[in-house]
Structures are given as structure tokens and as C-alpha cells.
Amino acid sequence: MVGPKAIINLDRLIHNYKLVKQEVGNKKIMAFVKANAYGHGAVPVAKALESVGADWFGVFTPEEAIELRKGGVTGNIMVFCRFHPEFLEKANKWDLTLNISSEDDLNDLITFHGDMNSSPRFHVKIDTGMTRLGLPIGSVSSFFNLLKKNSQLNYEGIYSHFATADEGDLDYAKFQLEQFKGVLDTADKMGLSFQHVHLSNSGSVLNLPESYFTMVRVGLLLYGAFPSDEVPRDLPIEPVMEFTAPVVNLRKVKAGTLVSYGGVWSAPNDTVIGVVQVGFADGFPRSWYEEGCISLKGERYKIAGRVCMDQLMVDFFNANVKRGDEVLLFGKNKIDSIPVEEIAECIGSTAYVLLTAIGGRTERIFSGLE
């Protein structure tokens, strides 16, 4: 196909996950595969996961999940998302951990129990500070109490969220952990245990290893990517997808030549401008044109006018450069890299965001294990 390509290097994944699990020692990690694995291909990154040890994995919905059953993944997937009733028969039938965050979830599963005489397992989520999701603190001991009169229940793990771990000031995500360790205090007067017990996520892996618990939960980091600029560098992770596109065509241009929508860049020299074969529509961020760049042959060179919904140009001016070539985007080869940070930072926007975009007519290519 001519067009944009991700490839996925999958044993920089592996090398990511290494660096990760040597970081928190005897601590299980949770890694997150959510929203196609950050756009990296959830079945292929989750199977590669797997195959070195990883035995839980993070998702947003039950059909997130269904998907790893279906294409192979043994391990503990955890579904995130609000919890339905209607959940609760997915759950068993595929061996799925769900989230509860409510009295009226628990309810429904007491129901479930009291039908089916089976409960899925399931973590409960604790709000201590996110505002999203959570059972309120206030109402932590009723909570319990209610947990506690049914045992029966298949209750393995307690769990909150970070707002703030990936930012420079960490007051507020030691507020929040010491608000989830009074949590813990009152389930252990009250006699109940979890068996798993999480809270860090990847900004919290890098600066906070007092948050660890029995579990760390990490999505951006196994993908090569720091979760902001606030946070510690020095953990050597390699970009896991190079994004490219081919060069379909070239055209010389005389100085002042109006180029892509808008008529808002001109050619400041007689030139070459390169039409590059990806738009918006496939996930490159459109907002980067005006400091943006790829890179051909280990040289940088800047994008020319407004990115369209399909293709974008390059001022290519004296490079060595013919139709075909394929130019990165982002990520890393074997003579550049352009850090997806980089451009987040640029545009005000986050990796998260960028690559989690990739999409349209883009081609993953899973590459790095036999």
C-alpha cells in the first residue's frame, strides 16, 4: 500500500518493559493495551508482552478485552470503564477482572451472585482525588461494611488514580496517597484484604516509588514515551512506532511560490516541495506545520504550508531526494529520531494524544521478534 506506515518495533517494547520491571523491582506490572494499545495494535503488543512475563493487562472496555481472548492473550485483563450489569456475563464467560466504584455496582453484584452463584473478579476503585470515577471517600466504611457481610464475592484488588503524578509539584499526588493509604487503613480495622493494591502509573514509576503497593499500572512508557516534561528523563526507553509516509511526488518551485491551503507559506527560495503521502485524517498532527519537520536520509527538513487531510509538503530546497523515498515522522530509525515528545511540546499537546491518533489508512507493521 502507498501511504502512511506504523512500524512497530516490538522488541523495543520488550526492552521498554525490561527497564520498567527492573525499576520496580518485585512489583507485578499492569500494562496497559487501552485504546489499540496506545495506537500501537493491542493483540500483537499484549501477545509480545505476555511472552516475557507480563500477567496483567489494562483496558478501557469489554470488548477491548473479548478482542485479546479472542486473539490469544492468557493473562489478567482488567475493564476500566464504568461498570454495566450487563458486563457481568462477558466477565465470566471470558475470565475478565472488572472495576466497581459504587454501592449500586456492588449491589449488582450481589444480585449477579445471588442468580448465578458466581461472581467475576473485580478490583474496587477509590476516588482520592482524580474526580472521575471513585467510591468517595466518605463513603469508604459503608462501602466495606457491605463488601464484608458477602465474602462470597470475588474481591481481589483496591485501586486509584493519579492527577498529578507526571508534573513537577508532586503535593498533590502525595495528598492523594496518603488519602489511599487511610483507605487501606480502614479496610485493614475492618478486617479485609486485597490482594492486589495499585496506584502508580507511568509518571508515578519515575518519582514517586512510594506509591508501588503490589502493582504499578503502565501505559506510556512501555511505548517509549514520557508522559510529560516535568518528569525524570534518565530511564533509557526506545520510541516503539516509526511513523512513516512515502514522497509521491516532486515538484521545482520558483522563490515566492504559494504552497497548500491558505496560501499562508511561500517558498523563500527557488526549491524543491515534496508531496509526503499522510494528512490529518491519518492521525499527523495538522497544528505542527508551522514548526514541523520530517526527516529523509538523516537530515531534517521543514513541512511546507498547511498538513492536508491526505497528504502534506516538504520544502526538500538541494536533498538528495526522488519519489518513493520515505520520510519519518516521528519516532526513531537507524540515523535519526524525532521524538513524538518533541512535538507535543511544540503544539501544546501530549504523546498520548499523538499517538493514540494514528489511524486512517496508516499500515502497522509488527517488526523485532521472530
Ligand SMILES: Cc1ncc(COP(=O)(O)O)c(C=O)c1O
The other form holds:
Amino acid sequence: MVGPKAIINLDRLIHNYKLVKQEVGNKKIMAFVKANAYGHGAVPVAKALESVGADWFGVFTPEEAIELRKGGVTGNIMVFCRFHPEFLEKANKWDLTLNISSEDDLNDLITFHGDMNSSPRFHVKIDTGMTRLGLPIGSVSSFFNLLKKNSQLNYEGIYSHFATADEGDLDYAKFQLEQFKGVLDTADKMGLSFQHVHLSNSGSVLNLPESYFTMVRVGLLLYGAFPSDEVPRDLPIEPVMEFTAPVVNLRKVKAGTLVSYGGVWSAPNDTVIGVVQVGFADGFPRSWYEEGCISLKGERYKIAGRVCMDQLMVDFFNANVKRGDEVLLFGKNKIDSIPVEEIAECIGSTAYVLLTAIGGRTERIFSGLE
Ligand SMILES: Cc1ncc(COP(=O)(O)O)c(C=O)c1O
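Pass me the form predicted in complex with this ligand as well; I've looked at the form predicted alone already.
And the full complex, kicking off with our chain again.
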């Protein structure tokens, strides 16, 4: 097929997983594979991780979880979106772990247990400062009281989420950590204990080991990118995705020729303009054109003019290029790399945004595992 390709190097994924495993010692890892494994392909990624011992997976919706089950993933799968009563039967049927973040959610579980005499597994979400989902600290005791009265329910975990763990200033993360410890203390005093306790994400795996508890939840590091430029970057992770596209057209133009929409780019000299078949509809970051480049045979060439929906143009100047050559858009091939973090920093975005955007007509090719 002619068009963009995301080559997913599963051997690099496993390399990254093993590095994170070394970093966190005997703690469990919940591999975050939501949003199609951050654009990498959820089922092949989860199965590759399962083959090296990963036994917890984080997704956002029940549909994402069921896709994993249908694809043959047998490990624990936790669904992180706000609980809805319609998840209960799905959770029982597909053995999913639910996210319970309010007394209303707990009451729905109690009613379901009354009707069906069964309870899906769930983890209790505490809001320690993200102000998204979760029990506010002030309502924890009343929630725990209700939980204690309903010990038939299958509560197996408790967790919270950092808002700033990937920042250089960790004061707020440390505040959240203390809040969370306070909640664990309250639970302990009330005689409640949880098998799985988790708070850490990629940022805090790198810079806050005291937040590991029994399990860490890791996404971005597994895919070989760092969450920000403020975290220590000494873990030798490898980019899993190699995003490429073919040169489909070449043409000589005179100096001053305008290229692409708006005519905002003009050839600085007589040159060769190539058309590469990838555009913003495939997830290529449109705003990367101003400073942006691609790599051909280990050399970088400037993107010429605005990125279009399906194509972009490149100033190949005196390159040895022919129709059909594949260019590297980001990631790493055998001779060059364009880190997705470099693009993100340049255009004021993040690796999360750029990776999860990859889609459209992009073909995913899985390599690196038998
Ligand atoms: C609740 C929760 N935990 C963990 C993660 C994983 O974060 P990261 O990719 O930074 O490791 C996410 C990602 O968005 C999340 O929402």
C-alpha cells in the first residue's frame, strides 16, 4: 500500500518494558495501552508485553478492554473512565476491573450485588489534587464506612493520579503523595486494606521512587518517549514507533517558486521539490512545517510550505532521491532518528499528543517479534 506507515518495533517495546521493570524493582507494572496503545496498536502491544510477563493493562473505556480480550489478552485489565452502571455486566462477562470514584458508584455496585449476587473487581480512585475523577479527600471516611459495611464487594485496589510528576518542581507532586498517604492511613485505621495501591505514572517513575507503592502505571516510557524535558532522561529507552511515508513525486523548480497553501514558503534557490504522501489527516503534526524536517538516508531536509491534509512537500535540493524512497517522519530507523519529543518541544505540543494522533490511512506494521 502506498502511504504513511507506522512501523512498530515490538523488540524496542520489550526493551523499554524491561528497563522500567529494572527501575521499579519488585513493583508491579500496569502497562497503559489506552487510545490504541498511544497510537501503536493495542492488541499487538499488549500481547507482546504479556509475552514478557506484563499482567496488568490500563485502558480508558470498556470497549477498549473488550478489544483486548477478543484479541487474546488474558491479564488483568482496568477501565479508567468514569463508572457507569451499564459497565457492570460487561465487567463480569469480560473480567474487567472498574474505576470507582464516588459513593454513587459504590451504591450502584451494592445494588448490582443485591440483584446478581456478584461484584466486579474495582479500584477506588482518590482525588489528591488533579481535580478530575476521584473521591475528594473530605469524603473518604464516609466512603470507607459504606465500603466496610459492604465487604462482600470485590474491592482490590486504591489509587490516585499525579498532575505534575513530569515537572522539575516536584512540590505539588509531593503534596499529592502526602495526601494519598493520609488516605491510606485512614483506610488502615478503619481496618480496610487494598491489595493494589498505585499512584505513579511515567514522570514519577523517573523522579519520585517513593510514590511506587505496590504498582506503577506506565504509558509513555514504554513507547520510548519522555513525558517532558524536565524529567531525568538517562533511562536508555528506544522509540517504538518509526513513522515513515513515501516520496511520490519529484519536480525541479526555480528559485522563488511558491509551494503549498498560502504561498508562505518560496524556494530559496533552484531546487527539487518532492511530494511525500502523508498529511495532517494521518496524524502528521501540521504546525511542524515552519521548522520541520524529514530524514532521507540519514540526512535531514526541510519541509517546504504548509502540510496538506494528505501530502506534504520537501525541499530535497541536491539529495539523491527517487520516487518511491521512504522518508523518516519521526522515530528511529537504522541510520537516523527524529525524536518525537524534539518535534513536540518545537511546536509547543507533547509526545502524548503526537503519538496518539497517528491514524487516518497510516498502516501499522509490527516488527521485531517472532
Ligand atoms: C490515570 C492514569 N494513570 C497513568 C497514566 C500513564 O501516564 P504516562 O503515559 O505518563 O505513564 C495515565 C495516562 O494518561 C493516566 O490517565
